[in-house]
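Shown here is one chain on its own, the form predicted on its own, set out as structure tokens.
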Amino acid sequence: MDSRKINGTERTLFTLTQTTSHVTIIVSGGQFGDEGKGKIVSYLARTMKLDAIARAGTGPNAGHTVVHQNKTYKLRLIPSGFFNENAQLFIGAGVLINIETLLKEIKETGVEGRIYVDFQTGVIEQHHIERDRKDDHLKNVVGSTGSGCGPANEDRAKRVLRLARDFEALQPYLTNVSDQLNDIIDNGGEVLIEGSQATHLSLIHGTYPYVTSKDVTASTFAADVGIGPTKVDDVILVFKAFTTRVGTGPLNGELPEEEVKRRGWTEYGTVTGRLRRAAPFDFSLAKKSVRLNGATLLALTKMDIVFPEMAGKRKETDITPEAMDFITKIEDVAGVPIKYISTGPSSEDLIVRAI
């Protein structure tokens, strides 16, 4: 373990190189999604001796972009660290799947034989998608992606949703994910849990009603895959150096589209292709996210967009004074250290700080 003084308080921190009986890490988003969680998960998948990577979160209404061996993958269900061939891949019972999307991604990523779905994972069917896209409230007020997640979770609450165990096409992939992960953890293994969406899209804690159809904070991610909170060593909370949001809902400090373009902050949603609204980094939002997730470490992405002189930097000594002031302000407000800083689109454009 390591320690660091933040806000005058000596904090004990886990590090990813510690020697413990096991290492279990959750990666969670701190804003409204699109923070770059896929890149952080990809780095951890390359550098850790992972035995398992598990997908938590709502379902295929969120996309994670991964670049591996010069190929870009836009994944909605398969864990972003799939390319670590030593790791078994799991989709937890708390996640919703679209069978067509899942089978397509299995083929694209070549993970046949090491991808498993919990027996009780909920399944989105065509009538869920149709209900999602025809519902005026979900479409026009909430700003749904139209992927069927909301209606599927509605059916789950009614206890009428069909589960993975009910579909022939999923039989080769079925397992008890909770049992598998707990066995790996109890035997000293390394587990990475990849959450989707982000804290302020949480049905419980987010900007209701402009939210997803379930809670999407770290504690629920643990529940999604069936492990208890005492088995989690680190929660890595990912922030983008500015704030973006797809669809409706409040966005503090939102900039006009022309200003977003002038700053070079223009982005489009991975799943919907919709233009992302943008605003400067929201420090109060970040502080709340840290508390809700129980974050122990932070990751900061798109630093090269806000601070162009940081583009492509890979050493801690390359952090400019202006960028360091920004980093320090976030740490002071959040009370948690920033360990990972993304400085470009390449998987190698990453600063890992020695905290």
Ligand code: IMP
Second form
Amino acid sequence: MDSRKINGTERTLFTLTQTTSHVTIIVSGGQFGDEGKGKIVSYLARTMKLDAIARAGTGPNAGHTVVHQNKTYKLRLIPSGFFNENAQLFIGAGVLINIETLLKEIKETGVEGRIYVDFQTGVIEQHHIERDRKDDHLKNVVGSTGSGCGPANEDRAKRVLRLARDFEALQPYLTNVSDQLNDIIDNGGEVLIEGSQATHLSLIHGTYPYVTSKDVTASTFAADVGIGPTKVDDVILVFKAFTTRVGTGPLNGELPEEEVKRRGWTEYGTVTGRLRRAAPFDFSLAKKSVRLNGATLLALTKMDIVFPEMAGKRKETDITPEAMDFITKIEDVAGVPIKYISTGPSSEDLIVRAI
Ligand code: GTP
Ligand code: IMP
Ligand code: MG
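Can you return the structure of this protein in the form predicted in complex with the named molecule rather than the form predicted on its own?
Complete assembly follows, chain above in first position.
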């Protein structure tokens, strides 16, 4: 087995660089969300066979941007790798759905016939959205997305939330996602589990109380879709080359709005349209994320924004010395290699390092 020296220690190389007949991968966010998980998943979906892509995470508070064949999709529930027609698509029991959003996205993406929802997936109803938007604590202190996720998870904890199996409109999509995924894994298939939100928004490990309504690290993503931790081969943790955060809560090294603009780091939320707060990359936050997720590989997005000469680059030999210094510094702190370097919004703008 190959190995490589990182931070002074010899480390074994990972499943993705070996030839395996089957693989189960989790994609997780390392900062405060919006790292570009959608972009990384769309790359993997374009280049891997994939028998299943399963959505984990809180629910439609997420907004994943996928740019595929010059078309931009803003997805809140459908897995970002939907265009891989070999893959069956699943939404796990641990996730919350909004029926209207789900049906709209099924239409937009044309995945009718290969998308399934677990019998026990939680359903957000209008009263959850109203509660989320009217509650002073959720709206003003936490700065929630107003998508009803917090109140729905509150009802789930109270055991009064209605589940997917209780709704007529969802009958054609219902299945036991855990059974399906475990069957695929047992038969040597490839499974990609797509997390949403991110490590430091975790209810358990994040910057409480400025967090989402459940744990959002890799362990919970596996649980969300009903597979055990021993079935996971790789955890790809996604970082953006700078840090952004929407809503309230601490942000180390936060830059004034003018400075964010001057650096060209300005972003707006996919779901709420809110201006994202921004700060330089936080190395100690990254190290915590690697540990909390048990990451085996890292992906680094928006390198073209921090290093403009990297824009659209697709070859390892195109990495500039400045960009390489930054990459090495992250790897030294994290103790895990950066395999994917994203250089633009399209699923094709990516450097895959031979590590
Ligand atoms: P959540 O699950 O809501 O946390 O979202 P996400 O991690 O999928 O990220 P989101 O799509 O909300 O935000 C990332 C933004 O960056 C999107 O507009 C992407 O199109 C864009 N993006 C992703 N990677 C790159 C990149 O390498 N370069 C540039 N310029 N844009 C990128
Ligand atoms: P909620 O999950 O809507 O209750 O929001 C709680 C906090 O998490 C707020 O600060 C939101 O801005 C943030 N949040 C939730 N989901 C996402 C996401 O997908 N990307 C970025 N921030 C998020
Ligand atoms: Mg987003």
